[in-house]
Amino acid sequence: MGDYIIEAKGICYRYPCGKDALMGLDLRVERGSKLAVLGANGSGKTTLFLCLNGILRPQSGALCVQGRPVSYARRDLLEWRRRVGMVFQEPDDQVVAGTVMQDIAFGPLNLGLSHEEARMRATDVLHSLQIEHFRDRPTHELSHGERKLVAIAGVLAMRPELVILDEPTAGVDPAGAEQVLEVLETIHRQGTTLVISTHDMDMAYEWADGAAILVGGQTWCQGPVTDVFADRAALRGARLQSPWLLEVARGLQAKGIVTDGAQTIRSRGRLLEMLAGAREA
C-alpha cells in the first residue's frame, strides 16, 4: 500500500439545485507525488478540490488526511487546511489585501501566528520562489499571471505539505505559464506534494508522474501519467487527447526512429536529442 497524503473513496456531493457532481469517486494522492487530474468541463475536477480542501463536505463516502478519516470541527478543519492548501482557478477569488506582502502573510496570521512570525513566513516564501520584487507592490496592479504567482505564495506561507491547484496556467501567457511551472517545480523539489488540475494534455504529460481522469463524476482511471496517456480508449471516452508529444514520439517508433519505447520521450529536450541521435547514425 503506499503512502497517501489524501484519499478520497466513493466520495459523492451534490449540489442545493440537485445536480450530481461527484458519485462515488475515489482518488489516492501519493505523498511526493505530482499528479494531474483531467477531464472535460464538468467532469467533477473543482469540486473535488473543493472536497479535498474541506470547503465542500461530501454527502456520503470518505475522506482520509494521513490515513485518518477527516473532521469538520472548527480546529480539526484549520489543521486540515494548514496541511492541504488550495490554489483557486480565479486569483482575484484568493488575492484581496492591499499589498502582496499583506496578502501572503494573511494565511499565517489566521493560523494564529504573530504579525513578526507571520511577515517571516511571508518574506521566506517571496525569497523561495525569486519574487522579491513583488513584496510592496499593490495587488491590483498585478497582472493575472502576477496574481496567480501570489496566491500560490499565500498557501505556501501556511507551510501545507499538499498544494492543490485548480487550472494554474489558464488565462496566463506562455511567459507566465512557464514561470508558474517553475515555482511548481521549485517547491516540488522542497517536499511539497502537488495536486493540479488542467485541460492542457501536452503540460501534463510533461509534468506529471501520476494521473487520474474522471468522467461524470467518477474516476475512469488512476495511475502512472505514461500509462494513462496510453489508454487510447479512455481518452476518447472522456473527451480528452493525446499529448503531441506522445504522437509524435509513436510516429517515430513506428519508423524504428524510437527504439526504447514512445512513452520515453517526456519532454522536448528528449525528443530533441533523439532526433540529433537518429541524424548521426
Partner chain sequence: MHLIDCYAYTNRWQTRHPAEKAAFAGGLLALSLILPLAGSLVVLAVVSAVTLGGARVPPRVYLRTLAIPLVFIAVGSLSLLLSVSFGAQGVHVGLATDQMARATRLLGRAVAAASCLCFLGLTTPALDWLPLLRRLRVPSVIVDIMFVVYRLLFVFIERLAAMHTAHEARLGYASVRSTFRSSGLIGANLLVFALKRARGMEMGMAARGFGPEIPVLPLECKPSRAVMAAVVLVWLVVAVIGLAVQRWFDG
Given for the second form:
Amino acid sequence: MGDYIIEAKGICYRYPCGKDALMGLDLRVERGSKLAVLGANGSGKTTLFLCLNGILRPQSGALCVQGRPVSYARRDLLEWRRRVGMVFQEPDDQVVAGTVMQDIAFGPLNLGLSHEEARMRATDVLHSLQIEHFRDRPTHELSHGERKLVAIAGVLAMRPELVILDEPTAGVDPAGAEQVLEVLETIHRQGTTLVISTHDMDMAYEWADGAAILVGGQTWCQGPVTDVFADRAALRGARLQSPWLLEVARGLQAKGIVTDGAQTIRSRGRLLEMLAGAREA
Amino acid sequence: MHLIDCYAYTNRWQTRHPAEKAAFAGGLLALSLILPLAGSLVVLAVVSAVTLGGARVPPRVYLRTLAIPLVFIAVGSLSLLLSVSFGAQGVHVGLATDQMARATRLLGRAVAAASCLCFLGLTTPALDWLPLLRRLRVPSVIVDIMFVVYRLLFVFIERLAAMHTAHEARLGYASVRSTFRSSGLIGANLLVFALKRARGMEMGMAARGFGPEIPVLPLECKPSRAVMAAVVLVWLVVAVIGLAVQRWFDG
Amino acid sequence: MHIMEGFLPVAHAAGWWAASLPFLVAGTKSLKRIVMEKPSARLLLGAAGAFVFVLSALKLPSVTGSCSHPTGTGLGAILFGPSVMSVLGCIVLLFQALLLAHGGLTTLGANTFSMAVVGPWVAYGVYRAMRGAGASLGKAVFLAAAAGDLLTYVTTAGQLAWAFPDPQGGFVGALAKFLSIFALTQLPLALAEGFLTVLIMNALKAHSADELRALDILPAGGIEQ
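Show the other one: the form predicted together with its partner chain, since we just had the form predicted alone.
Full assembly next; the chain just shown is listed first.
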C-alpha cells in the first residue's frame, strides 16, 4: 500500500442544474509523485479538482486526505486547503488583490498568520520563483503568463503538501509555459506532490510519473505514465492523442534503432541522444 | 477609459506613506475652499510645483488630468456671469458683470481644489487608501467591497474594450441604431461576465481559505514625523502668503 | 452629472455630506446583513460596483454627434436594489474622483446625494410603481432609468442653485439658469440611457435569466419583482 496523500473512492457529483459531472470516480495520489490527469473537455477534470480541494462536496463517495476522511467543518476545511493547494485555470479567479505582494499574502493571512509572517512568506515565495521584481507591481499590469505565476505563488505561500493545477500551461506562450514547468520542478524537488490536468499530451508524457484518464466522470485507467500511454486504444477511446515522442520512439524501435523499448525515451533530449548515437554506430 | 492610477505606480513618491500625501493635499484642499482668491492661486502653484517637481509626474499627464474637470468648472464659473430672474414682465436674462469677482473666485478655488485631487490620484495607488480607511473605522464590509471593485475594474475595462473592438470590427457603431444595439449587448454581456467573475473569484478565494473578512496588508512604512511637520508648515505658509497677497491686492 | 472638486463652498459641501450620511448608514446596515448571511456576497457586490463604474465607458450617441456616457444608476437600482446602490454608488463616485478626476472628494457628499440616493430611489420607485400598475418591462425600465437621470440632473441643478443664488432672481432664477445650461447634455442623456437600459434588460431577460438568479441574495435585487 503506497502512501497516498489524497484518495478518492467512488465519488459522485451532480451540479445544481442537474448535470452529472462525476459518476463514481476513483483516484489515488501517491506522496511525492507527479500525476497528470487527462481527459477530453467535459470528462470531469475540473469538477474532480474542485472536489479534491473541498470547494464542491460530492453527493456520495469517500474522500480521504492523509488517510483520514475529510471534514467540511470550517476549521478542518482551512487545514485541508492549507495542505492541498489549488491553482485554477483562470488566473483572474485567483489573483484577487490589486498588487502582487497583497495577493500572495492573502492565503497566509487567511490562515491566521501575522502581517509580518505573511509578508515574509510572500517574499520567500517570490524569491524561490525568481519573480522578486513582481513584488510591488499592480496585478492588472501583468500578462496572462505572469498572472499564472502569481497565482501559483499565492498558493505556494500557504506551504501546501500537494498542489493541484488545472491546465497550468493553457493560454501561455512557450516561454511562459517553460517558466511554469521550471517552477513545478523546483517545488517538486522540495518534496511537494503535484497533480495537473492538461490537454497537452506531449507535456504530460515528458513531465509526469503517473497518469489517470477520465472519461464521462469516471477514471478509465490510472497507473505509471508509460503503462497508461502505451494503450493506444484507450487513448483513442478517451478522445486523446498519443504523444508524438512515443510515436516516434515506436517507429524507431520498429526500425531497430531503439533497442531498449520505446517507453525509455521520455524526453526530446533523450531522443536526440539516441539518434546521434545511432548515426555514429 | 483611462484610469490615472497607472501614473501612481511609476511616480517618485509612490512608496511614501499615503497619510503624508493625504495630509498635504487634504489640508491644501481645505485651504483652497476657505482662503480668498489669492490663497487659492497660491495653493494651485504649490500643488503644481510639488506634483511636477517633487513627485515628478510628467507635465503633459498633469495638465491632461487637470483639464478633465476644467470644462465643468469653466462653464459653471461663467454661468455666474449670467443672471436669470422672473419678474412681472416675465423672464429676464442678462449679463451680471458685477459678479465678475465672484466668478473668478469660484474659478480659482475650483481649479486649486481640482489640482489637489489630481495630486492624490496621480501619486497614490488607489489601493493604498484601504488600510487608511480601515484605520479610520470605515465599516469593513465597505473596505472589502472597495478591494474587490478595484481589482475588477481593470478586468472589466479590458473586457469592455475587447467587446467594443469586436463590435467595431463588425460595424457595430456605424449608425445611431447600431450604436445603441451594440452598447446594449455589451452592457448585458458585461453584467453576465461580472457575475461569472464574482463566482470564479469566490471559488479562488475559498481555495485560499477566505474567511469572514478580506485581509489587507497594512503598509510597511510609517508616516514620517519630519514630513508631517513640513506639511503643516506648508499649510501655514500658504495660508499666510495667500492672505497677505489678497490684502495687498485689495489694499 | 458630477459636480467637480472644490466647486461647492465649504458649508454646502459639508451639508450635502451630512444629508447623504443617513442613506449611507442605512445602506451599510443592509450590506452588513447581506454579507453576514453570505460572506461571498462581497464579491458579487464588488462586481456590481465595478460593473456600474465601467458602464459609464459605454458609448451613447448624443445630440451634437458626439458621445455621451450613461451613469448606470437606474440599471443599478433595478438590478441591485436602491439601498445597496446608495453605498455602491458612493464607492463608484469615490473611485471616479480618484481614478478619473470626475467629481471630487469635497463634493462626494453632494454627488452621492444626487447620483447615488435620488437617482436610484426615483428609478426604483418608478419601476415598482409601473410594474405594480401592470406596465410592460420595457416601458417600466425606460421610464425608471430616464426619470432617475432626470431627477439626478434636477437635484444637481438645485444644489448649484442653492450654493450660487442669482443676485436678482434668487434661488429660482439660478435654478432656471443651471437647468437650462445643462439641459443640452442631460435631457438627451436621460432619454438615451432610458433606451440603453431597456436594451440591456431585454438582452439579460432573453439570454441570462439563470445567471441573474445570483442577484437574488440582494434584497430588492433581480429583474422579476
